[in-house]
Each structure stands twice: as C-alpha cells, then as structure tokens.
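To begin, one chain is listed below as structure tokens, in the form predicted on its own.
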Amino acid sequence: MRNPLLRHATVCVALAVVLVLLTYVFDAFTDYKIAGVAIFFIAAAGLTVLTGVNGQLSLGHGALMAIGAYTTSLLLKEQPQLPMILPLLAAIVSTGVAGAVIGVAAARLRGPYLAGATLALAVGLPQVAVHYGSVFGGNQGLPVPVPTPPSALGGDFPNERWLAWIAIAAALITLFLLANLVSGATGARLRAVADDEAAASLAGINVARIQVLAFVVSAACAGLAGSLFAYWVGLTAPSGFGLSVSLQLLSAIVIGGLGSLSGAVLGSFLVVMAPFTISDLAGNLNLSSDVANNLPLALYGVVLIVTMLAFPRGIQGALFSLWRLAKRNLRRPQAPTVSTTA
C-alpha cells in the first residue's frame, strides 16, 4: 500500500484481531502479562520518539508515568464511578502539560546535562508523594479499583481479559498515531534536529519547538501508560515508579532497536516477560531470596551488553538484517549444473 495512513491502519486492525483472539486462548495470568506488555510498549514508544528519533536522552520517564498514575488515582479517590476513559484522558493531559514544562527546560540542555536533569526528576518526583502523604497516600499509596467489564460481555468475563483488551486498544492507537507522526513531515524534522541542530536551524526548522513537541508527545504516552499501570497493579505508590522503571524503558528501546516502534514492541515484551520467567527459574533452582530478587537486574545488564556488542541496531535491526540476507540468497541465481556422460 502506498498510503502510509491506510497501511498503518491495516496493520493495527490486524494486530488487534490477532491479540484479542489470543486472549481467549491463554489463561487469566497470561492475559495479565499481555496487558503489561501493551502498557510498557506505550511508554517505550513515546520514549522512542524522544530518544530514538529526536535524540534527547531521558532517564525520567518513570516519573512521568507516576504523574499519569497519580492523576488517575486522585480522580478515582474523589469519583470512584468515573468511566475509565476520563482518568485516561486526564492522565494524558496532565503529563502532556508536565512534558511541555520539562521540554522547555530540556531544550536548553544537551547530552549528559539533559540525562542528569531527567535522572533527578526520576529520583525526586516519587518522593513528593511521600512528603505529602495526606494527599498522595505516602508509601502505602492510593488504591485503584479493578476495571470491570461491561455487563454485555457476561457476568463471568475475566477482569484480566478486559484490562488486556483496553491496554491492547490503547497500545494500537498509540502505535497508529506515532507511526504516522514519525513517517510524516514532523518525523523528518525530529530526525533532522537529532542529526544536526545547526543544519536543521538553517533549513528553517524551529529546533526548540521540535524538541518541546517531542517531549510533549513522549510525556503524553508515559502518562497514558502510567494510568493503565495503576489499573494493572491496583495501587499507585512511590515504590512502583522508581528509577528502575525508567531504566527498564530505556533498556526496552535499546534492546529492541533504538528509533524503531517495532523494536519498542520487542523490547517491551522482553522487559515484561523476563522477570516472570526468571522468577520461575529462581524458584525451580531453589535460589535464595536475595539472589532471586537481584537476578532480573543482573540479566538485564547481561542482555543489554550482549545486544549492544552483537546487535548494535537491537533485535529489530538484527531481524531486518537476517531478512535482507535471506531475500538476497533467494534471489541469487544458481549456477547451472553440467552433466557429464561417460
């Protein structure tokens, strides 16, 4: 298809059908993990636009997710019966505004200074919830009710499957919007600024505006992911949005393939599924709790190092290279065989 909009819509609809059907095949716990992959993809896709496409390194996306989660929790604390769409939209707006404020400051920072500023945000923002415990619940956090499926789906419809459907829908809408953004004129401006700010400015691109736009888009995605994360966990607490979340998101986009939305899918799948697999492995090996708790982080580091050394373009880049190699070998003409007669 030559029309990118139609092509992206077709891919998203096909993925929606496949993923929804898969939720009927798997058990409730697997549906729960599918929802987690979709949630982390939303945040990782936004970070891909900011870091992979626009070149602004952020170590504070866990804090932006916290803004979205606390926005949702505070709304539900006052109005528990709110339709789910309203807290989700409120989280997108609140983190988008926060992203605009951060983006204005970030537009003046480069390299390690930007990384340091966002790192301070990731470390400091969750502590606000502890300091103002009467509002944000302190270390105990704020409970978030489990979203219940509509009665039309039946009384025995699993809550995990319903949440997985919502997360899948949000992830595919995010994928559709970001894919069109990145493949269009705005995406070209984002890449131009990442490649050479001076040349982009001479070409008539407002560098600061593009950088702020990238932060707003990325923050809005993180806010949506944070809101869904609150529903997924059932609790919004400072411990759920520590520095490790920001590092997991950064690992996801690097391992999956920096600058690639499909790579963000692969990286999110690995980030969410690996801890469950490692926990099962630690249980089977009867490892101590200290070793089992630190094993996922150690394996993250090993996988990240191996990926950067063996596959500099990430998993998506490696798969693309293998696909091109296979196509080239299939198209290569075979040498004619010469038959000899005695």
Given for the second form:
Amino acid sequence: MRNPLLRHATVCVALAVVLVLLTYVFDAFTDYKIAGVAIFFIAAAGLTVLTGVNGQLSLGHGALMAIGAYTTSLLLKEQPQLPMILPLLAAIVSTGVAGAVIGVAAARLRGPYLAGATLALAVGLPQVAVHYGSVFGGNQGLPVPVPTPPSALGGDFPNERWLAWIAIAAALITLFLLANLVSGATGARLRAVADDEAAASLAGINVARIQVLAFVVSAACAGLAGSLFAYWVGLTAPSGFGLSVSLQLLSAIVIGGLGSLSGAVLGSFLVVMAPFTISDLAGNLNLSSDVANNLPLALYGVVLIVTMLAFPRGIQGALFSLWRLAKRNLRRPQAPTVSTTA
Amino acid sequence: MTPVEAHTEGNGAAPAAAGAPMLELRSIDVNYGRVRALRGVSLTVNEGEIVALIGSNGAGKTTTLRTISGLNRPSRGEVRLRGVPIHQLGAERIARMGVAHAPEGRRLFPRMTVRENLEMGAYARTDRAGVRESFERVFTLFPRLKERTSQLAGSLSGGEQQMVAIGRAYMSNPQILLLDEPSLGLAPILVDTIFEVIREINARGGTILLIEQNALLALKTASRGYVLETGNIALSGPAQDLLTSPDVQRAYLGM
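Moving from the form predicted on its own, what structure would you give for the form predicted together with its partner chain?
Full complex below, order starting with the chain above.
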C-alpha cells in the first residue's frame, strides 16, 4: 500500500481486532497484563519519538507519567463520577503543557546536561507529592476507582477485559498518530535535527521549535500512559513513578530497536511481561524465600543484557535483518537471468 | 578594493556578467570566546559571479561562511543580502531567504537516503513543480546521484557525499551558494567533476562564494578573489590578478 495513512490505519484496525479477540481467549489476569503492556507502550512510543527519532535523551519520563496520573487522581477526587475520557484528556493536556515548559529548557541543553536535568525531574517530582501530602496524598497516594464496563456488555463482563480494551484503544490511537507523524514531513524534520542540528538549521528548520514539539508530543503520550496507569494500579502514589519507570521505558525502546515504533511495541512487551513470567517460573521452583524474591530481578537483568548482546540494534533491527536475508535468498535463483539480460 | 573587471578565464568559460551586489559583508568581527577569529572583514559578491575566498588553515574562511549563514554571530559589522541586513537573524531564517550553505565536512543526514537529503534542501520551498525541476537539474549535474537515490547518505563515498552536499544546497533554489572546501579529501578526477558543476551552476546564473585551500583551482574558477590571513582580508581583486600576484604565488601557489 503506497498511502502511509491508509497502511497505518489498516495495521491498527487489524491489531485492534486480533487483540480484542485475544482478550476473550485469555483469563482475566492475562487481560490485565495485556492492558499493562498497552499502557507501557504508550509512554515508550512517546519516548521513541523524543529519544529515538529526535535524539533528545530523557531520563524523566516516569515523572511525566506521574503528572498525568496525579491530574487524573485529583480530578477523580473532586468529581468521582466523571466519564473516563475526561480525566484521560485532562492528563494529556496538563502533561503536554509540562512538556512544553521542559522542552523549552531542554532545547538549550545537550547530551549529558539534558540527561542530568531530566534525571533531576525523575528524582525530584515524586518528592513534591510527598511534601505536599494534604493535596497529593503523601506516600499513601490517592485512590483511583476501578473503571467498570458499561452495562450493555452484560453483567458478568470482567473489569480487567474492559480496562484492556480501553488501554488497547488508547495504544492503537497513539500508534496511528505517531506513525503518521514520524513518516511524514515532521518526521523528516525530527530526524534531521537528531542527525545534525547545524545542517538542519541550514536547511531552514527551526531546531528549537522542533525540539520543543518533540517534547510536547512525547510528554502528552507519557501523560496518557500515566493516567491509564493510575486506573490500572487503582492508586497514584510517588513509589509508582520512581526512577525505575524512566529507566524501564528507556530500556524498552533500546531493546526493541531505537527509533522504531514497532520496536517500542516489542520492547514494551518484553519489559512488562518478562517480570511476570520469571516470577511465575521462580514460584514453581520451590526455592527458599530469599532466592525466590530476588531471582526474578536478577533474571530480568540477565534477559535484558543477553538481548542487547545478541541484538545490538534491538529486536526490531534483528527481525529486519532476518527478513532482508530471507528476501535475498528467495531472489538468488533469479539473479543470473537478470544479469544476462542486462 | 579593486573594481570588478570583465575578463576571460583561463579555461575559456566566460563567467556570467556580474550584476548588483548580492551579498555584502561590512567590517565583520567575530569572536570565539576571547579569540578574535575575524577582524574587519569586508567583502562583496555580485549577482552572477563566482568569488573565491582563499587562505591557509585557521585564517577564518569557514568562520566567514558560518557568519554569513547565521551559524556564528558577528560582534560587530553587517551582513547584507540584496541590501537587507541578515546578521541578526537565525540560521533557518537566513536559509529561507535564499542563502544555501554546503558546510565544511558535508554534514549530510547519514540516516537518510540521498533522495531524502536532497528533499531536506528543498524543505522550505512550497512550489512543488519547481522542486521537481530542481531534482531533475541536480540529477543532470550529478548523474551518479540518480543511481543512488535510495542509498543511505552515510554509506556513500566522499566524492558522492560532496555531490549530495552541493546538490542539497542547490535544491533550495538559492540566491547565493556558499561552498566550503568542496575539493577537500577528493580524488583529482572527482575534484574536476565538482568544479565543472560549480562552473555549470554559475553559467546558469548562479551566484557562488567559494572557500578553498586549493588556491590555484579556486582562482581559476572564480572571477574575483579575496585572500584571508589570520582574520583579515590581506588582498583582493580579479582572480587573474591574484593568480599573477607574487605574494599569492609565493604563499598559496607554491611558486
């Protein structure tokens, strides 16, 4: 399909159909994990645009997710009956505005300085919630009600499946919008600025404006993910948005394949599902509690390291090379006829 | 400054008749921290001419071009494009006004294909028919690039990268083309190709300011020249006169 808009729409609709059907096949807990992957992907996809495509390293995306989550929780504290779409949109807007402010500062910072500034954000922002406990609920955090499926879906429709549907819908809309952004003229600008800022400005690109745009888009995604994360956990607390979230997002996009949205999908799947799977395995081995509690974390680290050693360009890069190799081998028998006619 | 004189070049290709001033630098100073890179640099490029700026390493040639295109800011003096002051503007604004700069070291977008790099050159243009025409013209000037359109720019040879760099600058349909050491690191046969293209662009009416360490080649191609020495313009005049000047011959032509 030549038209990228149509191609992206087709892929997203196909994915939606498959994923929704899968939520019927799986049990409630698996649906819950699928929702987790979808939510994580939204933030990872946003980080892909910022870090992978535009070349700005952010170690603070966990903090941006926190802004989205707290926006949602504070709104629900005042108005518990709000339809879910409103807190989601509010989170996107508030985090997008925060992203614009951070982006303006970030456009003046490079490399390690940008990493340091965003790291400070990741460490510092959750402490604000602790310090102003009367507003943000302190370390206990703010509860978020479980989203309940509409009655039209039947009385025994599981909450987990409904949440998975919402998360899948949000993830696919994000994927569709970002895929169009990255493949179009704006994507070329984002990549040009990442490759060479001076050359980009000589081509007539306003480098600072593009960098701020990337931060706003990326932050809005993190805000949406944070808002959904609050519903997923049922609670917004500082401990949920520590530095580890930021680092997990970064490892997901690197493992998946830096700069590629399909890489972000694969990376999110691995980073979210691996701990669950490894915990299950460890639980079945009848180990002493000291080992059983720490084994998942250790194995998780091993999985990440081995993946990066085996696929230095990420999973997506490895799949791409494999596909090209297969294509070349399929074509080889025809090569001599081509050269004789030429 | 020596007035512009009509004259024929050694290779027989007459440069296009020089017109009104396209670009003027007036007493430009540029500082890098405490180091003064340029002091009182004034030069003029008239419409339709090739002007060569020669000088040894560190004389300030690249700084001069970067100041014109807005990558450096002068601490004193003026840069005017067709009489309009541009030295306060950002690089992207200056680029949109028609100053195309093929920078030192080519500075291609390595993750983009040849075609995408050329498209970035036409990024600020809205006339799609004109852009298509520019594509054709670049491929006529550099037929080799036409075979490499979908290759990643980072995987090209040095000569091909230089072709893309000049092609990308040319894609903006510029008022003036600034070329920073187009011969640097290229095999002699490729240098010939590149300079033929430079003359060809000029023959079609293009205005060019050319920086070169290869002073002989630059002065043979240009109609006028300036010699930059440690941030000052030491000499200027018709290229032919500079070629025969004993000072230039001793210092830059190795005679």
